[in-house]
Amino acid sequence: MIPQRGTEFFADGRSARPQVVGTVSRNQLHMDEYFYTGLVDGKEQDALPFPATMQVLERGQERFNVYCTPCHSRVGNGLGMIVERGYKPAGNYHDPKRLAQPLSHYFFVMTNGYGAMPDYSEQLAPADRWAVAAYIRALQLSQNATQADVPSGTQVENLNDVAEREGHPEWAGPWELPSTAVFATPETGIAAGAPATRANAPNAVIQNPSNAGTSAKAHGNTK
(Lines of atoms letter the chains of each structure in order from A and count residues from 1; the text may use other names and numbers.)
(Lines give C-alpha, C1' and ligand atoms only; values in the text may rest on other atoms or scores of the structure.)
Protein backbone atom coordinates (compact mmCIF):
# COMPACT_ATOMS: atom_id res chain seq x y z
CA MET A 1 0.00 0.00 0.00
CA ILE A 2 1.13 3.57 -0.69
CA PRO A 3 0.55 5.77 2.40
CA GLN A 4 -2.49 8.07 2.19
CA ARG A 5 -3.61 6.44 -1.11
CA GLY A 6 -6.94 4.75 -1.57
CA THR A 7 -7.39 1.08 -2.40
CA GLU A 8 -10.03 -1.23 -3.77
CA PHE A 9 -8.81 -4.06 -1.50
CA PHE A 10 -10.93 -2.90 1.47
CA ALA A 11 -14.61 -2.11 1.24
CA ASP A 12 -14.19 1.41 2.73
CA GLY A 13 -11.57 2.30 0.09
CA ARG A 14 -8.88 3.12 2.69
CA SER A 15 -5.42 1.62 2.65
CA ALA A 16 -4.69 2.76 6.24
CA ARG A 17 -6.83 0.73 8.59
CA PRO A 18 -8.68 2.33 11.53
CA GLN A 19 -7.62 1.36 15.06
CA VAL A 20 -9.59 -1.34 16.82
CA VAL A 21 -12.18 0.19 19.16
CA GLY A 22 -10.71 0.51 22.65
CA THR A 23 -7.09 0.61 21.49
CA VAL A 24 -4.79 2.36 23.96
CA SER A 25 -1.29 3.59 23.13
CA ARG A 26 1.58 1.93 24.94
CA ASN A 27 2.11 3.43 28.45
CA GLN A 28 -1.14 5.39 28.21
CA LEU A 29 -3.54 3.00 29.91
CA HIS A 30 -4.15 5.35 32.85
CA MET A 31 -6.76 3.42 34.78
CA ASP A 32 -5.99 5.16 38.09
CA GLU A 33 -7.20 8.72 37.51
CA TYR A 34 -5.85 10.11 40.79
CA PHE A 35 -2.38 8.63 40.31
CA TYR A 36 -1.98 10.24 36.89
CA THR A 37 -3.81 13.56 37.42
CA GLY A 38 -3.83 14.31 41.16
CA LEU A 39 -7.56 14.98 40.87
CA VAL A 40 -10.73 13.19 41.92
CA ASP A 41 -13.81 14.54 40.14
CA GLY A 42 -11.72 17.54 39.18
CA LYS A 43 -10.63 18.36 42.75
CA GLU A 44 -7.24 18.11 44.46
CA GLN A 45 -6.93 15.73 47.40
CA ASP A 46 -4.75 15.67 50.49
CA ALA A 47 -3.50 12.10 50.08
CA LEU A 48 -0.87 9.98 48.39
CA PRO A 49 -2.01 7.21 46.03
CA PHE A 50 0.45 4.82 47.77
CA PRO A 51 2.09 4.53 51.23
CA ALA A 52 4.71 7.13 52.17
CA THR A 53 7.52 4.72 52.98
CA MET A 54 11.08 5.78 53.76
CA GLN A 55 12.06 4.58 50.28
CA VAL A 56 9.47 6.91 48.74
CA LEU A 57 10.71 9.86 50.81
CA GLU A 58 14.34 9.18 49.94
CA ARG A 59 13.45 9.03 46.25
CA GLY A 60 11.46 12.25 46.60
CA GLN A 61 14.39 13.93 48.33
CA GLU A 62 16.81 12.87 45.59
CA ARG A 63 14.53 14.11 42.80
CA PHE A 64 13.70 17.31 44.71
CA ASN A 65 17.39 18.09 45.14
CA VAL A 66 17.94 17.63 41.40
CA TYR A 67 14.98 19.48 39.93
CA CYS A 68 13.45 21.73 42.61
CA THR A 69 16.28 23.23 44.64
CA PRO A 70 17.51 25.67 41.94
CA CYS A 71 14.33 27.69 42.56
CA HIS A 72 12.91 26.51 45.88
CA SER A 73 16.22 25.83 47.76
CA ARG A 74 17.12 22.74 49.78
CA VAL A 75 14.77 23.77 52.59
CA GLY A 76 11.91 24.78 50.27
CA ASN A 77 11.78 28.46 51.24
CA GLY A 78 11.77 29.75 47.65
CA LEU A 79 15.25 31.28 47.84
CA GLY A 80 17.08 29.02 45.42
CA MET A 81 20.23 30.02 43.59
CA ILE A 82 18.59 31.13 40.34
CA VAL A 83 15.98 33.14 42.26
CA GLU A 84 18.79 34.97 44.03
CA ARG A 85 20.25 35.65 40.59
CA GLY A 86 17.14 37.36 39.26
CA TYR A 87 14.62 34.66 38.34
CA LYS A 88 11.03 35.21 39.43
CA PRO A 89 10.58 34.35 43.14
CA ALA A 90 9.56 30.74 43.74
CA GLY A 91 6.91 29.54 46.15
CA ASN A 92 7.84 29.23 49.81
CA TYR A 93 6.49 25.87 50.97
CA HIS A 94 6.38 27.14 54.55
CA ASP A 95 4.09 30.12 54.16
CA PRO A 96 0.43 29.78 55.25
CA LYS A 97 -0.84 29.54 51.67
CA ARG A 98 1.30 26.52 50.77
CA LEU A 99 0.86 24.84 54.13
CA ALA A 100 -2.89 24.86 53.54
CA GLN A 101 -2.67 23.35 50.05
CA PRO A 102 -3.59 19.67 49.63
CA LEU A 103 -0.80 17.23 48.83
CA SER A 104 -1.93 16.55 45.28
CA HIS A 105 -1.64 20.27 44.47
CA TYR A 106 2.14 19.83 44.25
CA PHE A 107 1.71 16.83 41.95
CA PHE A 108 -0.71 18.80 39.77
CA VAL A 109 1.68 21.76 39.47
CA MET A 110 4.62 19.50 38.60
CA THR A 111 2.44 17.84 35.96
CA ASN A 112 0.94 20.97 34.37
CA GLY A 113 3.10 23.91 35.46
CA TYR A 114 1.87 27.01 37.25
CA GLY A 115 2.68 30.68 36.66
CA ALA A 116 6.39 31.05 35.90
CA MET A 117 7.03 27.41 36.76
CA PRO A 118 7.07 25.06 33.76
CA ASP A 119 5.71 21.55 33.99
CA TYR A 120 8.12 18.76 34.88
CA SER A 121 6.14 15.88 33.41
CA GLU A 122 8.98 15.01 31.03
CA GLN A 123 11.65 15.07 33.74
CA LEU A 124 9.64 13.30 36.44
CA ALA A 125 7.55 10.17 36.02
CA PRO A 126 4.21 10.20 37.89
CA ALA A 127 5.56 8.07 40.75
CA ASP A 128 8.49 10.48 41.16
CA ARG A 129 6.18 13.48 41.18
CA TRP A 130 4.24 11.90 44.03
CA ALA A 131 7.49 11.11 45.84
CA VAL A 132 8.57 14.75 45.55
CA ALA A 133 5.16 15.88 46.84
CA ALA A 134 5.59 13.59 49.84
CA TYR A 135 9.06 14.99 50.48
CA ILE A 136 7.73 18.56 50.29
CA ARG A 137 5.29 17.65 53.06
CA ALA A 138 8.20 16.23 55.06
CA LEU A 139 10.08 19.53 54.57
CA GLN A 140 7.06 21.42 55.84
CA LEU A 141 6.87 19.24 58.91
CA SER A 142 10.60 19.61 59.53
CA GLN A 143 10.42 23.40 59.55
CA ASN A 144 7.38 23.57 61.82
CA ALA A 145 8.27 20.90 64.33
CA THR A 146 7.33 21.18 67.99
CA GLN A 147 8.61 19.35 71.02
CA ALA A 148 5.54 17.12 70.84
CA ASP A 149 6.76 15.84 67.46
CA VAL A 150 9.93 14.35 69.00
CA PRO A 151 9.26 10.80 70.23
CA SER A 152 9.85 10.22 73.91
CA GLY A 153 13.36 8.94 74.62
CA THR A 154 14.76 10.12 71.29
CA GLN A 155 18.35 11.30 71.37
CA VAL A 156 18.87 14.83 70.03
CA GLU A 157 22.32 15.86 68.82
CA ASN A 158 23.91 18.95 67.35
CA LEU A 159 24.46 18.38 63.62
CA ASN A 160 27.96 19.88 63.71
CA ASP A 161 28.90 17.44 66.48
CA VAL A 162 27.67 14.57 64.31
CA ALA A 163 29.63 15.91 61.32
CA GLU A 164 32.81 16.18 63.40
CA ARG A 165 32.40 12.66 64.75
CA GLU A 166 31.89 11.25 61.24
CA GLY A 167 34.76 13.23 59.75
CA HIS A 168 32.67 15.66 57.69
CA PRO A 169 33.18 19.46 57.44
CA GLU A 170 31.07 21.67 59.66
CA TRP A 171 27.76 22.43 58.00
CA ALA A 172 27.94 25.75 56.13
CA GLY A 173 25.61 28.71 56.63
CA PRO A 174 23.92 31.00 57.21
CA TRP A 175 20.77 30.92 55.13
CA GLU A 176 17.32 32.27 55.79
CA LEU A 177 14.62 29.91 57.02
CA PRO A 178 10.91 30.47 57.69
CA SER A 179 10.27 32.49 60.83
CA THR A 180 8.31 29.60 62.33
CA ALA A 181 11.32 27.28 62.26
CA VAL A 182 11.97 25.19 65.35
CA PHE A 183 15.45 23.85 66.00
CA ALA A 184 16.66 21.08 68.25
CA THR A 185 19.70 21.75 70.44
CA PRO A 186 21.74 19.43 72.63
CA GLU A 187 21.19 21.72 75.62
CA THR A 188 17.41 22.14 75.49
CA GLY A 189 16.17 19.40 73.20
CA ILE A 190 13.86 21.72 71.23
CA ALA A 191 14.13 25.50 71.14
CA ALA A 192 11.36 27.50 69.48
CA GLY A 193 10.95 31.13 68.58
CA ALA A 194 14.54 31.92 67.65
CA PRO A 195 15.16 34.22 64.67
CA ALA A 196 15.13 32.21 61.48
CA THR A 197 18.78 32.28 60.48
CA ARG A 198 21.51 29.69 60.66
CA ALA A 199 23.73 32.16 62.49
CA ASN A 200 21.88 31.75 65.78
CA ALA A 201 19.98 28.50 65.31
CA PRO A 202 22.03 25.39 66.06
CA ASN A 203 21.48 22.42 63.81
CA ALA A 204 20.44 19.12 65.18
CA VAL A 205 19.81 15.60 64.15
CA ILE A 206 17.26 13.43 65.89
CA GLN A 207 18.35 9.82 66.08
CA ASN A 208 16.08 6.89 66.67
CA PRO A 209 17.63 4.66 69.34
CA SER A 210 15.97 1.61 67.80
CA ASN A 211 17.78 2.17 64.51
CA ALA A 212 21.21 3.70 64.95
CA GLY A 213 21.73 3.80 61.20
CA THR A 214 18.75 6.05 60.59
CA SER A 215 18.45 9.71 61.50
CA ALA A 216 15.94 12.47 60.75
CA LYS A 217 17.16 16.03 60.91
CA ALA A 218 15.14 18.63 62.73
CA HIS A 219 15.33 20.96 59.75
CA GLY A 220 15.10 20.80 55.98
CA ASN A 221 18.80 20.46 55.21
CA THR A 222 18.72 16.71 54.79
CA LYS A 223 21.40 14.78 53.01
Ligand code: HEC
Second form
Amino acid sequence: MIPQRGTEFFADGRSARPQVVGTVSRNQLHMDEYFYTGLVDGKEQDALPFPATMQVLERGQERFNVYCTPCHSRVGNGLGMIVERGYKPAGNYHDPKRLAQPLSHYFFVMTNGYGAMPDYSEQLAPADRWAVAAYIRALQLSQNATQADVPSGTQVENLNDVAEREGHPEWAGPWELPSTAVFATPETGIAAGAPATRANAPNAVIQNPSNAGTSAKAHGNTK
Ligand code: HEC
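Show the form predicted in complex with the ligand, please, because up to now only the form predicted on its own has appeared in this conversation.
Okay, now the whole complex, with that chain kicking things off.
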Protein backbone atom coordinates (compact mmCIF):
# COMPACT_ATOMS: atom_id res chain seq x y z
CA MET A 1 0.00 0.00 0.00
CA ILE A 2 1.08 3.60 -0.50
CA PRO A 3 1.64 5.11 3.00
CA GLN A 4 -1.49 6.63 4.57
CA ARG A 5 -3.69 5.17 1.82
CA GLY A 6 -7.02 3.73 2.99
CA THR A 7 -8.26 0.26 2.13
CA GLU A 8 -11.53 -1.60 2.13
CA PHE A 9 -9.73 -4.85 2.89
CA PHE A 10 -9.74 -4.25 6.68
CA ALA A 11 -12.87 -3.36 8.59
CA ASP A 12 -11.32 -0.19 10.13
CA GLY A 13 -10.34 1.12 6.67
CA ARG A 14 -6.63 1.51 7.55
CA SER A 15 -3.90 0.01 5.38
CA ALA A 16 -1.19 0.53 8.06
CA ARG A 17 -1.81 -2.16 10.66
CA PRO A 18 -1.13 -2.04 14.41
CA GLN A 19 1.47 -4.47 15.76
CA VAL A 20 0.10 -7.92 16.41
CA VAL A 21 0.12 -9.40 19.90
CA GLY A 22 3.51 -10.96 20.67
CA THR A 23 5.53 -8.66 18.38
CA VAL A 24 9.19 -8.64 19.46
CA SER A 25 10.53 -5.11 20.06
CA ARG A 26 13.70 -4.03 18.29
CA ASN A 27 15.53 -0.90 19.57
CA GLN A 28 12.46 1.09 20.54
CA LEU A 29 11.43 -0.52 23.81
CA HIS A 30 12.81 1.86 26.46
CA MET A 31 12.65 -0.36 29.51
CA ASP A 32 15.35 1.56 31.36
CA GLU A 33 13.20 4.41 32.62
CA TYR A 34 15.98 6.34 34.33
CA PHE A 35 18.33 6.20 31.32
CA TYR A 36 15.66 7.61 28.98
CA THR A 37 13.80 10.05 31.25
CA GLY A 38 16.19 10.96 34.08
CA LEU A 39 13.36 10.16 36.49
CA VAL A 40 12.59 7.39 38.95
CA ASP A 41 8.94 7.45 40.02
CA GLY A 42 8.69 10.95 38.62
CA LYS A 43 11.66 12.26 40.63
CA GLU A 44 15.10 13.48 39.50
CA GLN A 45 18.05 11.56 40.94
CA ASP A 46 21.68 12.34 41.66
CA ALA A 47 23.21 9.48 39.71
CA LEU A 48 24.75 8.76 36.32
CA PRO A 49 23.23 5.56 34.86
CA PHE A 50 26.69 4.35 33.76
CA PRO A 51 30.25 4.78 35.10
CA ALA A 52 31.78 8.27 34.73
CA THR A 53 34.96 7.39 32.87
CA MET A 54 37.40 9.87 31.35
CA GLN A 55 36.00 8.90 27.94
CA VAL A 56 32.48 9.87 29.05
CA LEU A 57 33.71 13.23 30.34
CA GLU A 58 35.64 13.95 27.15
CA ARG A 59 32.59 13.14 25.04
CA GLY A 60 30.50 15.37 27.33
CA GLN A 61 33.00 18.22 27.01
CA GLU A 62 32.99 17.95 23.22
CA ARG A 63 29.18 17.88 22.96
CA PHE A 64 28.83 20.66 25.56
CA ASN A 65 31.20 22.90 23.62
CA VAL A 66 29.20 22.31 20.44
CA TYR A 67 25.65 22.68 21.73
CA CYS A 68 25.65 24.57 25.02
CA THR A 69 28.45 27.16 24.94
CA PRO A 70 26.73 29.60 22.56
CA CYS A 71 24.44 30.48 25.47
CA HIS A 72 26.07 29.06 28.61
CA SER A 73 29.75 29.87 27.70
CA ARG A 74 32.72 27.53 27.90
CA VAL A 75 32.82 27.75 31.68
CA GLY A 76 29.05 27.46 32.11
CA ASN A 77 28.44 30.86 33.69
CA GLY A 78 25.49 31.57 31.38
CA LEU A 79 27.18 34.45 29.56
CA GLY A 80 27.66 32.99 26.11
CA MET A 81 27.80 34.97 22.89
CA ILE A 82 24.07 34.66 22.16
CA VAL A 83 23.25 36.02 25.62
CA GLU A 84 25.64 38.92 25.04
CA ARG A 85 23.66 39.72 21.92
CA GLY A 86 20.44 40.03 23.87
CA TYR A 87 19.09 36.47 24.49
CA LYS A 88 17.61 35.74 27.89
CA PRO A 89 20.49 35.07 30.33
CA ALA A 90 21.04 31.33 30.46
CA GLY A 91 21.47 29.54 33.76
CA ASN A 92 24.77 29.92 35.60
CA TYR A 93 25.81 26.40 36.66
CA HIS A 94 27.89 27.77 39.51
CA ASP A 95 25.20 29.49 41.53
CA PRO A 96 24.17 27.72 44.76
CA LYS A 97 20.73 26.77 43.41
CA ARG A 98 22.19 24.84 40.47
CA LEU A 99 25.06 23.30 42.45
CA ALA A 100 22.40 21.76 44.68
CA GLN A 101 20.38 20.24 41.82
CA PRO A 102 20.60 16.47 41.29
CA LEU A 103 22.57 15.30 38.24
CA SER A 104 19.55 14.10 36.30
CA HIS A 105 18.10 17.62 36.39
CA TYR A 106 20.56 18.52 33.62
CA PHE A 107 19.51 15.46 31.64
CA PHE A 108 15.88 16.41 32.16
CA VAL A 109 16.44 20.03 31.00
CA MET A 110 18.25 18.84 27.84
CA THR A 111 15.47 16.33 27.15
CA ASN A 112 12.49 18.61 27.72
CA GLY A 113 13.78 22.19 27.48
CA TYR A 114 13.41 24.70 30.28
CA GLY A 115 11.64 28.07 30.04
CA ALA A 116 13.30 30.03 27.24
CA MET A 117 15.71 27.19 26.54
CA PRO A 118 14.80 24.78 23.73
CA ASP A 119 15.24 21.03 24.24
CA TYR A 120 18.21 19.18 22.76
CA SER A 121 16.70 15.70 22.49
CA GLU A 122 17.00 15.69 18.68
CA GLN A 123 20.64 16.82 18.66
CA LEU A 124 21.84 14.67 21.57
CA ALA A 125 21.12 10.96 22.01
CA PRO A 126 20.36 9.96 25.64
CA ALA A 127 23.92 8.68 26.28
CA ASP A 128 25.30 12.03 25.07
CA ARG A 129 22.89 13.97 27.28
CA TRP A 130 24.19 12.01 30.26
CA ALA A 131 27.79 12.65 29.17
CA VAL A 132 27.08 16.40 29.00
CA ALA A 133 25.45 16.26 32.46
CA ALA A 134 28.56 14.54 33.84
CA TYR A 135 30.76 17.19 32.23
CA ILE A 136 28.68 19.98 33.81
CA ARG A 137 29.51 18.44 37.20
CA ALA A 138 33.22 18.53 36.22
CA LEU A 139 32.82 22.19 35.19
CA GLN A 140 31.17 22.96 38.52
CA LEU A 141 34.10 21.40 40.34
CA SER A 142 36.63 23.24 38.18
CA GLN A 143 35.06 26.65 38.71
CA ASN A 144 34.92 26.20 42.47
CA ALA A 145 38.28 24.47 42.81
CA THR A 146 40.67 25.22 45.63
CA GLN A 147 44.40 24.63 45.71
CA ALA A 148 43.75 21.44 47.70
CA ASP A 149 41.75 19.97 44.78
CA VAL A 150 44.63 19.94 42.30
CA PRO A 151 47.93 18.03 42.19
CA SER A 152 50.98 19.84 43.55
CA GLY A 153 52.68 21.87 40.88
CA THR A 154 49.32 22.91 39.44
CA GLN A 155 47.92 26.29 40.34
CA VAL A 156 44.29 27.34 40.72
CA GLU A 157 43.75 30.74 39.20
CA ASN A 158 40.94 33.20 38.89
CA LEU A 159 39.66 33.63 35.34
CA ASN A 160 40.05 37.41 35.57
CA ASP A 161 43.68 37.09 36.67
CA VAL A 162 44.31 34.85 33.67
CA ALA A 163 42.66 37.43 31.38
CA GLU A 164 44.90 40.14 32.83
CA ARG A 165 48.06 38.09 32.45
CA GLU A 166 47.17 37.10 28.89
CA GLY A 167 47.09 40.80 28.06
CA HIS A 168 43.42 41.53 27.53
CA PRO A 169 42.73 45.20 26.75
CA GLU A 170 42.80 47.47 29.79
CA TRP A 171 39.05 48.10 29.60
CA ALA A 172 38.33 44.39 29.97
CA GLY A 173 36.51 43.99 33.23
CA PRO A 174 35.35 40.90 35.07
CA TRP A 175 33.46 38.33 33.01
CA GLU A 176 29.99 39.59 33.73
CA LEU A 177 26.99 40.63 31.74
CA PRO A 178 27.32 44.38 31.07
CA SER A 179 24.95 46.47 33.18
CA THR A 180 24.79 49.04 30.41
CA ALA A 181 25.07 48.79 26.66
CA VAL A 182 25.73 51.59 24.20
CA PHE A 183 24.43 51.38 20.68
CA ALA A 184 27.09 52.30 18.17
CA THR A 185 25.60 54.84 15.80
CA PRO A 186 27.16 57.48 13.56
CA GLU A 187 25.90 60.12 16.06
CA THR A 188 27.54 58.59 19.11
CA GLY A 189 30.78 58.06 17.24
CA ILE A 190 31.59 55.08 19.45
CA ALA A 191 33.69 52.34 17.95
CA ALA A 192 32.58 48.76 18.47
CA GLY A 193 34.46 47.30 21.40
CA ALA A 194 34.75 50.59 23.30
CA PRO A 195 33.63 50.59 26.94
CA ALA A 196 30.06 51.70 27.58
CA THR A 197 30.22 54.53 30.06
CA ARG A 198 28.37 57.81 30.29
CA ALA A 199 31.74 59.61 30.35
CA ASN A 200 32.90 58.45 26.93
CA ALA A 201 29.43 58.43 25.42
CA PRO A 202 27.68 61.61 26.52
CA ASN A 203 25.06 61.45 23.77
CA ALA A 204 24.63 57.72 23.48
CA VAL A 205 21.50 55.73 24.13
CA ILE A 206 22.46 53.61 27.11
CA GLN A 207 20.17 50.70 27.76
CA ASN A 208 19.89 47.82 30.10
CA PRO A 209 20.78 44.66 28.14
CA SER A 210 17.45 43.05 29.01
CA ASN A 211 15.77 45.77 26.93
CA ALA A 212 18.42 45.91 24.29
CA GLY A 213 17.01 43.20 22.05
CA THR A 214 19.35 41.93 19.41
CA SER A 215 20.60 45.31 18.14
CA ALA A 216 24.31 45.68 17.64
CA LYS A 217 25.90 47.23 20.68
CA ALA A 218 29.32 48.55 21.40
CA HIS A 219 30.52 46.98 24.55
CA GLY A 220 33.90 45.80 25.64
CA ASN A 221 34.10 42.35 27.10
CA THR A 222 36.85 40.02 28.14
CA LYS A 223 36.21 37.15 25.76
C1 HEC B 1 19.88 29.18 22.76
C2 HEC B 1 20.48 29.35 24.06
C3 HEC B 1 20.72 28.12 24.91
C4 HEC B 1 21.42 26.98 24.57
C5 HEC B 1 22.13 26.69 23.28
C6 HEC B 1 21.38 26.15 25.75
N7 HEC B 1 20.69 26.76 26.77
FE8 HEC B 1 20.44 26.06 28.65
N9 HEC B 1 19.40 27.75 29.15
C10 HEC B 1 19.15 28.79 28.28
C11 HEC B 1 18.32 29.77 28.96
C12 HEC B 1 17.83 31.09 28.35
C13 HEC B 1 18.09 29.28 30.27
C14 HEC B 1 17.23 29.92 31.35
C15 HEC B 1 15.80 29.54 31.02
C16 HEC B 1 14.76 30.30 31.79
O17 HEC B 1 15.00 30.61 32.96
O18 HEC B 1 13.71 30.56 31.17
C19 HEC B 1 18.79 28.02 30.34
C20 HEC B 1 18.82 27.22 31.47
C21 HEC B 1 19.51 26.04 31.59
C22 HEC B 1 19.63 25.25 32.79
C23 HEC B 1 19.08 25.64 34.16
C24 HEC B 1 17.76 25.06 34.47
C25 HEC B 1 17.34 25.47 35.88
O26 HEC B 1 16.97 24.59 36.64
O27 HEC B 1 17.39 26.66 36.20
C28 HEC B 1 20.36 24.16 32.47
C29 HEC B 1 20.75 23.03 33.41
C30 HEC B 1 20.72 24.25 31.09
N31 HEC B 1 20.18 25.40 30.57
C32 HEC B 1 21.48 23.31 30.40
C33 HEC B 1 21.83 23.41 29.05
C34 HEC B 1 22.60 22.43 28.34
C35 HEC B 1 23.19 21.19 28.98
C36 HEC B 1 22.74 22.86 27.06
C37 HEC B 1 23.41 22.17 25.90
C38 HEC B 1 22.88 20.86 25.57
C39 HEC B 1 22.03 24.13 26.97
N40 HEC B 1 21.50 24.42 28.19
C41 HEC B 1 21.95 24.88 25.81
C42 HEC B 1 19.56 28.92 26.99
C43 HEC B 1 20.27 27.97 26.29
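The structure displayed is predicted, hence computed values, not measured ones. For clarity, a rigid core is taken as the largest C-alpha set superposing within 1.5 Å between two forms. Positions refer to the first chain, counted from 1.
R17: CA movement between the two forms [superposed on rigid core, Å]: Its C-alpha shift, to one decimal, is 4.0 Å.
Looking at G6, what is the CA displacement between the two forms after core superposition, in angstrom? Core-aligned C-alpha shift comes out at 8.6 Å.
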